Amino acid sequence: MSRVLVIGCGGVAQVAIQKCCQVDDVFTDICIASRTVSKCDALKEKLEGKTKTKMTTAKVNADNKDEVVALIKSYQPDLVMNIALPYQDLTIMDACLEAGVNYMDTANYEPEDTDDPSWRAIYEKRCTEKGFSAYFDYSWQWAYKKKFEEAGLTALLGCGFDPGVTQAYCAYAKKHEFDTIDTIDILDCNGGDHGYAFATNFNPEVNLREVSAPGSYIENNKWVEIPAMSIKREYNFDGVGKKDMYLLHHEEIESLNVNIPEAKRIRFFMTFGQSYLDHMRCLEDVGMLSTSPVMFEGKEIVPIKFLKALLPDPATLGERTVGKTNIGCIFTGKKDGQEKSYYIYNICDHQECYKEVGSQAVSYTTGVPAMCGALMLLEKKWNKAGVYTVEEFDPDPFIAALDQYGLPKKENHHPVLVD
């Protein structure tokens, strides 16, 4: 018997909340806190009567910690899924900490305001001593791990699918198919239409900052940044066909250099269509992607704020999206001495998705992760005290329980490598 809060009630927080419903022999109870309490009251609404878990919801602006510790400390949860945006992840945890209670995101930390001079100072000394310039990295959170340590609480953080699942694909390939890992690349191929001319699948100020930012990798275990979108190439995806991917800077680089040190090269590849980037260049280049406010009659805006305003909200586009998401990881490496390849990976169709919880496939690519690693916190499985990402855990009972929630995994020992 477990008690829960979620933070957030956004396409991705409504998937974790239904899945973790449908476990009510261990999410017993949970409460829905979101700044926008009608969307917590609506899907209270919508599951009552379809499960056994007990549910209340509440108001909470998760940008202000003394409402949030006062919320943790009223409800007494027992974790703490922070599925809100990446902006509010430091006073989050802040709050855990003060409340005393287990913490898990699905995407690291990354500042709401890029301009802020605090911010700012940290960052640009990042850059230079890393070698990479996306506003969001790990350090922020890694900087709690004696604090969580010492309160005996554990933070789960990026426990969404990438990062989250593609973590746990490493530290399986680690476990099961290598002695020791030369190189990595993670696919990220959404080969599903929703027949907008242009919308993105998760919150767009996340995605278009992650998508217009700088790519980089890692080769020969350092940093290598190049201009955003400069390296293409196509790959065969089972299950979708031929699409064309880009190289991204992706957070769990960071993280696996780290933990899987011996890896030389470390990649991350999203596909995106010729209109969506056709859309993106434009908008960027008229500044619509910038995060500095700007006056406009009188007021002050953002204009990536406001152009989130204009595009389709993530949340309702699963009706209307057909077609599958295949992502995953190839390795290479050597086993006994011998050299070989393997690829794991996950399809996931639209409209299944949408049939069972109502969203599209990426939200709930992200939403079934997420309810996952809540789990295993909950069963003790992943039991340790400070701050860590997924691959620093045991994959095979998260695995085992992705397999069973939707989420099962597909493997090929002879995969075609990118080059």
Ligand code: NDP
Second form
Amino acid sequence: MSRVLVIGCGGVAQVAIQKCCQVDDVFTDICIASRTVSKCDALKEKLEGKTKTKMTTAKVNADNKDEVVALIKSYQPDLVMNIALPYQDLTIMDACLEAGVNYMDTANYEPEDTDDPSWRAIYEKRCTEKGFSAYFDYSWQWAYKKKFEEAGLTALLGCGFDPGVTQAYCAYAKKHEFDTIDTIDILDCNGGDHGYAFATNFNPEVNLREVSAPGSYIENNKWVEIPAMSIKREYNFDGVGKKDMYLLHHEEIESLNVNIPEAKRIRFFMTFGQSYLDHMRCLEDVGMLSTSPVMFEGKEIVPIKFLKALLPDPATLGERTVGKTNIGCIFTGKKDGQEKSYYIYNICDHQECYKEVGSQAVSYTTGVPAMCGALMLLEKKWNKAGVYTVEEFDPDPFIAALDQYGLPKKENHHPVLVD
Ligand code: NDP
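If the structure you just shared is the form predicted on its own, then what does the corresponding form predicted in complex with the named molecule look like?
First the chain shown before, then all remaining chains and molecules of the complex.
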């Protein structure tokens, strides 16, 4: 019996909520809240009669801490699942502390306005000190560790697939396969085709900012930064086939470098088709990816937000997307004095996801782990006060839940390595 407040009702949240409703003996009560309450009402209507979970909806602007505190106090949840946008992470964490409730999210904090001088001063200092220039990093949320510990509350950060499951795979490899891990390569392949010349698989603003940023990775425990898309490899993915993939900065590299410090090299690769890259380069060249407001016909607009309004809503891609995703981690290291390698991954089919929950696999592979992470917190399998990323918990019950609820693992003890 537990009450959960879900903030956000976009592509990922809609999957997470539907999966929670499949586990209605645990998720007995859910409140779905966002600024556009009609979207929350539509999902509630779709699910009613198909689940025992009692659902309510609410309007909330999660940029406003007081509104979130008021909603938490009136609904009295055991857990707040933040599946809105990374911009809201800190206000929702503050609200959870004030109202005394556990917190989780699927992506680490980044500011909506990267021109804000007070944020920028801290950001520029971090770029120099740490050596990577992505707009997002864990420092903002790790700064809440002591406050959550003292309040006896848990904050679980980044519980989607990547970040999220990829870190559980690292903890699993460390627990079951290796005495020491030397290298980690995270490979995110989307072999899906939606038939549009250009569309993003999740929130366009967050997605385009992530992939247009410089790439970075850990080598000998230090950050190395490279121009965007400048390291390319080809890999033959199980279930998908050969794809080009590019080295990107990704948030779990930062936490894995802290929590698995013996790993000398940690890299993240994502596949992109040529059409996606050509469109992105062109949009960037003409300034459409900018987050700085410009005046247009007497009205202030933010180019990337305007672009988001023109692009297909990721939540509508499901019906037309065919093909599979394959996401996982390749490790090298030692066990009992012997060198070994290991690959753990999941293959997910876009159309199977659509048949089950009406979404494509990118939302599905994020929404299912969000539900499984919530399940770990509600069933007290992951139960310690403070702020944690996924690799800091026992991976076994989480990976067993993923196996059960739609994202089964596959393993290969002799994988082809990435050079
Ligand atoms: P969408 O844009 O589809 O949905 C975002 C939702 O948040 C909308 O329902 C929006 O509704 C709501 N929202 C936005 N701002 C506010 C606000 N101020 N107050 C309340 N609600 C708000 O995004 P996705 O579902 O694609 O992504 C959700 C999250 O998942 C993002 O943080 C994304 O980075 C993360 N993600 C993580 C992945 C992983 O593997 N870890 C992979 C993919 C995504 P409204 O506008 O009505 O308020």
